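Single chain ahead, by itself, as C-alpha cells, in the form predicted on its own.
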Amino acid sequence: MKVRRGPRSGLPVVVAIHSRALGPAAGGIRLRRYPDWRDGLADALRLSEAMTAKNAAAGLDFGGGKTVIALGPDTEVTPSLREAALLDAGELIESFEGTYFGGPDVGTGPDDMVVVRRSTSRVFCLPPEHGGTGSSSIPTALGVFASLRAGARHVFGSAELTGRTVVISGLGSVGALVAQHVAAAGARVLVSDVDPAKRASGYEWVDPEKALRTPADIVVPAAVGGVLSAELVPELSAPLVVGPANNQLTSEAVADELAARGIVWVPDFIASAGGAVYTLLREVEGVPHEEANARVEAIGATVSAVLDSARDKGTTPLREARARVAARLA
C-alpha cells in the first residue's frame, strides 16, 4: 500500500494492493468524500480485498487493488482540482511499475481515465475513441441480471421474473441498467436513490431509508456498501438479495443471520464481476465482444453452483464462495 498527498491537488491518494497471487492487481479509482482521509484509507483496504475475491471467483488472472482519492466533507471539486487529483492518482499508480492497473469506480468514469493516462498507461476503460472499452456499467449490469435470474431459479424454482416485485436501492449507472433488464423481463420495479431527481425515472418510487425493508421478492443493493447489518436483517422481507454494491455486509457474520432467516444472499463479489470480466478479457486478452459477453452471462452459472453447493453442504453462499476463492488463490 502507498499513501501520498498529491503534489498537484493536495488531496490524500491511497493505492491499496491486497493480492498479486494470480497476476497484477486490478481495481477502480474511487473519488469520494469521507469524514476523515483515514476513512478513505480503510475503504481502499476493504475494496482491494473485495477485488481479489471478485477476480479470483470470476476466473481472472488478476489480483485485487483499489485507488481512493479522499475528498474532505466540504471539498469543492472544481475542474482544475479534479484534473490535478486524477494526475496525482495516475502518478502513484505508475510507481507500482505494472503490478497494479486502475479503472473507473465511484466518482470517476471513462473520460477521467483519459486524464489518468497522462500520468500512467496502466489504466482501463478509456472511451472507445481513445482505444478502450468505455464504461463497464453495461457488462456489470448484465452480470447482475444473470445473477438475479440464477438466484430466482434457486429460491423460486424459476428464473422467470414476470409478476415478481424487485426493489432496486440505488439508481446510478449500474442500478438504472439493472432496472431496465428487470422491467423488460416483466417484473414490477420499485426504485430508490438519495438523489430526488431520480424520481423522474418512470419507475415506482420508495424512500431510500425504507428501500431494503420494502416488501418484495427480490432486493437489489446497488448503491454504497455496508447496508446489510445485524439490525436490518430482522426487518427484511425479501427472500432473495442480490446486487452490484460492493461490501454489502457490515460484517461476515451477517451472512449467517441472513441464512438463519431463510434469506438467500448472493455474494456481491460474484454478482458484480461483470465489468471486470468484460474489461479484462477485451483489453488484456483481446477477446471479441460476443465471447466476452458470454463470459459475463456465465456468472449466472457460477451463482447457481455456489447456491446449490451451499444448500447441499448446509453452509452459507458466502462460505462456499470464499472457499472457492481460497482454493484458486492457493
Second form
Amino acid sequence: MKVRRGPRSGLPVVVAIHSRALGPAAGGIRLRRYPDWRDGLADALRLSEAMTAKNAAAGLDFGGGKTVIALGPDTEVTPSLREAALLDAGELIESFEGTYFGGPDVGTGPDDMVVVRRSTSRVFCLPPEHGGTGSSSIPTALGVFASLRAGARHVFGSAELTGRTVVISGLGSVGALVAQHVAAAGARVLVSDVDPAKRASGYEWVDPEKALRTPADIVVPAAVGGVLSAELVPELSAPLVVGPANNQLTSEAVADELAARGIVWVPDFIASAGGAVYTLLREVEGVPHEEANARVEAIGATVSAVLDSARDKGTTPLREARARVAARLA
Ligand code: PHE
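Which structure goes with the form predicted together with phenylalanine, now that we have seen the form predicted on its own?
Entire complex below, previous chain first.
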C-alpha cells in the first residue's frame, strides 16, 4: 500500500493492493468524501480485499487492489482540483509498475480515466473513442440483474419479476441501470438516494433511511457499503437481498444473522463482478463483446451454484462463496 499527499491536488491518495496471488491487482479509483482521510485509507484496505474476492470468485486471473482519493467533508471539488487529483492518482498507480491496474469506481467515470491516462497507462475503461471499453457500470448492472434473477429463482422458484416489488437503494451509475433492467422485466420499482434530486427519476420514491426496511420481495443495496448491520437485520422484510454495493455487511457475522432470519443474501463480491469480468476480459484478454457479456451473464449461474450448495450444506452463501475464493487462492 502507498499513501501520498497528491503533489498537485494536496489530497490524500491511497493505492492499496490486497493480493497478487492470481495476477496483477485490479480495482477501481474511488473519489469520495470522508470525515477523516484515515477513513478513506481504511476504506481502500477493505475495498482492495473485496476486489481479491471478486476477481477470484469470478474466475479472473487478477488480484485485488483499490485506489481512494479522499476528499474532506468540505472540500470544494472544482474541475481543476478534480483533474489534479486524478493526475496524482495516476502517478501513484504508475509507481506500481504494472502490478496494479485502476479503473472507474464510485465518484469516477470513463472521462476521468482519460485524465488518469495522462499519468499512467495502467488504467481501464476509457471511452471507446480513446481506445477503452467505456463505463464498467453497464456490465456491472447486467451482472447484478443476472444475480437478481438467479436469487429470485432460488427464493421464489421463478426468475420472473412481473408483479414483484424491488427496492433499489442508491440511484448512482449502477443502481440507475439496475432499476431500468428490473422495470423492463415488469417489476414494481421503488428507489431511494441520499441525493433528493434523484426523485426526478420518475420511479416511486422511498426515504433513504427506510429503503432497505421497505416491505418488498427484493432489496438491492446499490450505494456505498456498511449498510447491513446486526441492528438492521431484524427490521428487514424482504426475503432476498442482492446488489452491487461493495462491502455491504458491517461484519461477516451479519451473514449468519441474515441466514437465521431466512433471508437470502447474495455475496456482494459475486453479484458486483460484472464490471471487472467484462473490462478485464475485453481490455486485457481481447475477448469479443458478446463473449464477455456472456461471461457476465454467467454470474447468474455462479449465484445459483453458491445459493444451492449453501442450502445443501446448511451453511451461508457467504461461507460458501468464501470457500470458493479460498480454493482458488490456495
Ligand atoms: N470499480 C468496479 C468494481 O469495483 C469496476 C472495475 C473493476 C474497474 C476492475 C476496474 C477494474 O468492480
